[in-house]
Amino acid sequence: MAKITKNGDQLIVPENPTIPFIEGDGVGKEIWQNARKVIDKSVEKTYNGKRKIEWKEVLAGEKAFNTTGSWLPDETIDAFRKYLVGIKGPLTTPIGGGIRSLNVALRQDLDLFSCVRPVRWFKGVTTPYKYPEKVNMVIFRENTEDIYAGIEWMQGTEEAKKFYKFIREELGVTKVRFPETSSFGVKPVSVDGSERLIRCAIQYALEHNLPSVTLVHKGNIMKFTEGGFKTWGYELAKREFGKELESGKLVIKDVIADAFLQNTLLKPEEYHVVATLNLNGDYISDQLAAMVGGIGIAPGANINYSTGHAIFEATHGTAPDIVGLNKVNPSSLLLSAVMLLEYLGWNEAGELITNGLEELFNASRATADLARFMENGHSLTTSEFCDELVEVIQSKA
């Protein structure tokens, strides 16, 4: 098996990388086994054959725990740290105690702190929004940090109450309204984790001759953590790109987040790439990707540049209400797929998925979730959805 690695800055791909993959829970074994059929026919068109992705399962989520007992087994970290690169389906979350979010754990146990969500409209996609084309940002949203920590005690214990206690008898505070029934959370937002987070959106939108990075923050509330987000991205960008500043081939500038959602939908053109905390990025991504269509075609990545390892995964649930029923749209992992060949530098591949898809949403071909929108929809199952992209991939010259 031919592993990929890192040379300093540099991802060293063999012609046939082996790449763990995760099957996914509900409708993961279905999107899956679709899209894996239009990767492979991607690569296997653009470099003639002489390039092959060599697949490997590893298991987490309900199938992972029906076979081994374990929801994430050590071995699935593992084969993710060694071969660097790797790509999932959806999981369902465990109810009760232990991991809190399979893709939590996944994200911290490999450090992976860029959320990299890229969002864009694909000519021929119904939206609600009246000018999709004007959207198409990436998203860098922190992975380890914010809510993301998960320190919490719930009201009522003893730990709740130690923590009053102490912030206080201690601290000083007073502003806690209702102490006996109230829970608490912490979070912490650091100058390291801000900065390699910020770093890598500003290093991606040289790389791509994108214009502008903003921050995106709740400063005026939470001063020293969402006001420490956007200082120390200022502070950064001036010690590290004044250069790129002075000429005017990089602007930075921040946004509170309640008004950058709303300018989103009044003038979306003027953000290109946005870095930000851990619970702004869920919203903000979640929004962006409903103006172009929905989260069913919207893919993403969780990334560390500086070991090289990277998730690339589908970013909607497990859907139980539709699966077995060969209807779910396998978009999110195929243009999750495309980032993935990207990071690989094999971007001829990915291209001729990404035309590939739009050349079908041009045509109002579909699955079911975007078809019923489509002026003259053509409703399509999974299956045949991905069997035509092949036949598109398989067309070109």
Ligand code: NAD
Second form
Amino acid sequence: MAKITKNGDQLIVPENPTIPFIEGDGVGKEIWQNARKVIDKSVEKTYNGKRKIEWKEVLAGEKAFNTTGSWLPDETIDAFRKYLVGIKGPLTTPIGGGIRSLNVALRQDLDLFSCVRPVRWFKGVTTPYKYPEKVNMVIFRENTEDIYAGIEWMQGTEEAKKFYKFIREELGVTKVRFPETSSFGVKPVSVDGSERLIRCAIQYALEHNLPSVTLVHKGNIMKFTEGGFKTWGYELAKREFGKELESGKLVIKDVIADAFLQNTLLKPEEYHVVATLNLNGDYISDQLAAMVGGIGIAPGANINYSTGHAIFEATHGTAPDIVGLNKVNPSSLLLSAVMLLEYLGWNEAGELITNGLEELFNASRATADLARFMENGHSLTTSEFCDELVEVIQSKA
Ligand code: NAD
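For comparison with the form predicted on its own, kindly provide the form predicted in complex with this ligand.
What follows is the entire complex, opening with the chain shown before.
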């Protein structure tokens, strides 16, 4: 089995890399099995059979629980750690006290600190937004800190009481309006965590010749956490990318999160790469995804650019209402696979998939979630859509 490795900044990718995949729960099986045909065809076609991904199934979610009794077996984390790059379908969040979200567990265990979400519009896709062609951004959402770190206590518990006593008596905090019935949460935002995320966003912009990086924050209210993120971002840019700033190759700007959400509707063309904190990133990703066609076609990746570990993923959930109906849209997973191929440096194979999707959408051929809004939309099942995509890819010279 050929492993992808990292040597300094360089990812070393063998011709037949082993890539672990998690099929996913709910509609995961349907999207994975169909998307895989498309990915394999595009690699085969691009490299005339000289390159091929060796897929290695690893378990997580319901399939893992039913087979091994564990929602996220150690072997799965070990495989992602060993093979560096992987891909996953959606996972059910287990219900019950004390069980972590599997997605969060994967991100934390592998320290996948950047959540990367490219957002662009495909011609032919109908959206509620009037100028979707103006939306073309890549969001870098910090993945390990912020209020998402999970440090919170329920009102009425001993911990909440102890916490309140500490901040009142030791830190002189008197501003809690209803101390007896308040739950508390802690929002850690560090220099290290902010810098590593913002550095990657800037490097991405430079590598892709994108003219700006926007720091999105609520520093007007949360001065030391969100405000810190902004200040540290500017300082880092000046310190490490001074030449690029001076030459005008790169512009760093910042905007307050609420204004940003408004501006994305009014003047989305002003934004290229966006670097933001965890919670802001969550809201922003969904709004922008909706502006270009919804979660069915929004791809994503969780990446640690230092170690090279990366998991590419469908960003939607397990879609329990349409499981087994062969109607789920596989585009989110397909576009995540495109990101994976680009990460390996196999850009041409990724382009074949992107162009194929564009061709089908442009001909108003799509799964039902998109086709129903298209003029003369032709609704295809998941397998029909992927089979047509394979044909389009096969037909390219
Ligand atoms: P969901 O994304 O599964 O579904 C929301 C709606 O969107 C449903 O009507 C569904 O049919 C539709 N939809 C979603 N993806 C689609 C696609 N590719 N094609 C066509 N329609 C699609 O969200 P939910 O119902 O809130 O969550 C269901 C489960 O998924 C929960 O257990 C949740 O925790 C989990 N979840 C997992 C992830 C992940 O693994 N990344 C993300 C979100 C939710």
